[in-house]
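Heads up, the chain below is alone and in the form predicted alone; it's given as structure tokens.
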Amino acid sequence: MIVMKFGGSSVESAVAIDRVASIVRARLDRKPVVVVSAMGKTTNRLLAIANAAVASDKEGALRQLEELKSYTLAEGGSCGGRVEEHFRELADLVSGLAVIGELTPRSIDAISAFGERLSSIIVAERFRMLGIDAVHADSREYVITDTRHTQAAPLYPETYERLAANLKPVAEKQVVVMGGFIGSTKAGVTSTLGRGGSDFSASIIGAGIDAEEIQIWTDVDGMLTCDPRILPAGHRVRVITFAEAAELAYFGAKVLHPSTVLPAVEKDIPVLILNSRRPEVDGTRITAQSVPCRNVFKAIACKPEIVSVNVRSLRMLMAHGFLRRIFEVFDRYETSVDMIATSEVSVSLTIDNTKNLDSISNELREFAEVSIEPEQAIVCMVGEGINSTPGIAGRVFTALNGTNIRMVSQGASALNLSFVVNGKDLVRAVEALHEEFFSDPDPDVFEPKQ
């Protein structure tokens, strides 16, 4: 039994869904459970509709909803009236939001969940029309979460019990199609796992049914040695470890949600990254076992558009409790820190969520000097061979000759060497590093760019 997750671009149209059906049909002997994201940009459109409703533009919200309905019916069909039924429910929800005039985390989950609810119904029906014995399953009946709406955490014992007892027997006989990203609380209230959570859903479901493999089907050939939006000359990574993939995902590799690997790691289930437009490509295999590689690094991840926050002690020394006070401020505003560097009297750190930056800065200024550097970028070099290879830092910084490095981090993880550069220097830095470390890729680990 395998889990096959298809992203929004893989189910964005009738043509794309038919392509997915052919991929699934070729693997029927492996008893696939199919997990799908919302069609195309449906989630963004749903949230725009919700925002219009609470902004007292009910007419505009309902007009956008009709446009979304037309798109959905054109690409997915009516599915025996189930799509129309969902849109009636959506219209009621939008009207309610217009009356209340407030968009709470719970209501955000309620409306954004419709993307996956609709796409999973449409895909299951299309499979049946094409002769695949498929059945739809509502993920909210299986993935049970806490009540932290918009960023819910799964309750694993309850979720795994339901998946094993109720879903697995069905999947032995039919192709089950489910929506990713969504779940429900113990009380039955719709919840979501956060943006990008469909990958996470696939991993949770795979762990719950003891799948032999979890396949993440996207619109790229797998993980690459660098972000193709930054540098299109990257090589495909054939195989990588869970730990390396998690580091890359956290530091900007968009093909994998950072939390995806967690349930898979616990159950030692391989994860494959594959291209739904080029199913003949082997993709990238993520496993627990290390594979010998003559290249020190497996890939370069980037996080552009981050902000550096520099905090300097007013007492001109790192007084007891100074770090604690700094992180208490970030904790109060639920703002994660990516990188941190300290000296005798100051702390520099980076964040990518600037929503509460002004409030954070004002609180920090009560006990420290604060300066902000916007438009920075993190470059993260990931590989298992870093700590065991002498002179790596020297090679990195020699390759970056002429690029001003703002902050360096190595040692917190044995797998990465990270640093901050000005955003305008990002492309040049990645080009130089890729030439230095990937000009002779190990063919057992990489598929060289043709």
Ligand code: ADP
Second form
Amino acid sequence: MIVMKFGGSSVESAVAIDRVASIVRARLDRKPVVVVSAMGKTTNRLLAIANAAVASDKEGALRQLEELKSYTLAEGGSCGGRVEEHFRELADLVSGLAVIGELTPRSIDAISAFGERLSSIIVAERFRMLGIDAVHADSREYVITDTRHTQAAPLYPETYERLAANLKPVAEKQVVVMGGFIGSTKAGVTSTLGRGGSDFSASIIGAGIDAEEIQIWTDVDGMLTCDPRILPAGHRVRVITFAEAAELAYFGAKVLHPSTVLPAVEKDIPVLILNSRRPEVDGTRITAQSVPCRNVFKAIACKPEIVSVNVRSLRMLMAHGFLRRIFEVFDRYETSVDMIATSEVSVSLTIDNTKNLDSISNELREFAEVSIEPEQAIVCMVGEGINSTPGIAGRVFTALNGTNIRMVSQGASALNLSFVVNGKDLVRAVEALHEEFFSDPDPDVFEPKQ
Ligand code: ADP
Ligand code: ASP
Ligand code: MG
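Could you output the structure for the form predicted in complex with this ligand, given that the previous block was the form predicted alone?
Now the full complex is given, and it begins with the chain already shown.
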């Protein structure tokens, strides 16, 4: 049994869905469970609709909903009226939101879950029309989560029990098609695993049914040595470890949701990243075992648009308990900190979620001086070779000659060297580092860019 997850662009149109069908058909002997994202940009569109509804633009919200419905019907079909039925339910929800005038995390989940609820029904129906013995399963009956709506975490014992007892026997006989991203709380309320969470769903489901492999089908050839949106010259990484992939995902390699590797590691299930437009390419294999590599790094990840928060103790010296007070503030606002650097009297931290930045700075100002630097970027170089290779930091900083580096961090995980640069220097920094570390890629580990 394998899990095959197809992302939004892999199911964005009728043509794309048919491509998915032929990829799945070629692997029927491996008993695939298919996990799909919402079609194309549906999730973004649903969230925009929800925001319009509560911003007293009910007409605008309903008009956008009509447009989404036309797109969904044109590319996905009606599925015997079930698509229209879902859109009626959505219209009721949107009208309700317009009356209440407020979005809660729970109502955001109710709305955004429609993307995967619809795409999974549509893909299952299309598979059947094309002669694949497929059956739709509602992920909300299998993936049980806590109540942290919009960022819910799976409750593993319940989830694994349901997947093993109820899904696995069906998947032995038929191709099960289910939505990623969505689940439900113990009380049966719809929840979601956070943006990009369909990869995580695939891994949870794979672990729950003891899959032999988890395949993440997307719109690039695999994990590349740099983010193609920043620098298109990256090579495909053929093989990478779970630890390296997790670190890259956490520091911005959007191709994989950062939580994806957790369930897979626990059950030692290999994860593959593959291109649904070029299924003949081998992709990237993520495994527990590392392969010897003459390059120190496997890839460079970036997080643009981060904010650095500099906190300076008012007492001239960092008094005992200062760090705890700082972190308590971030914790209270559920804002995670990516990088930290400390000196005698000050602490610099970076965050990417600026939703509560004003409240956070106000609270910090009660006991410290605070300055905020927006438009910064994290560059994160990842590779298991770091620890065994002397002189790496020197090579990195020489390559970056002329770029102002704000913060540096190395050592926490032993496989990442990260630093913060000004957002406007990001492309230049990545270009220079890629040139320095990937101009002679080891053919056992990388497929060089042609
Ligand atoms: P999906 O909809 O299939 O989940 P995503 O858009 O979430 O796809 O992820 C794929 C995208 O990740 C690619 O199109 C690419 O722009 C981006 N990406 C960022 N960093 C990397 C990287 N190091 N390697 C490959 N893709 C990357
Ligand atoms: N559709 C969801 C999103 O856009 C989940 C996913 O695609 O992984 O975030
Ligand atoms: Mg994704």
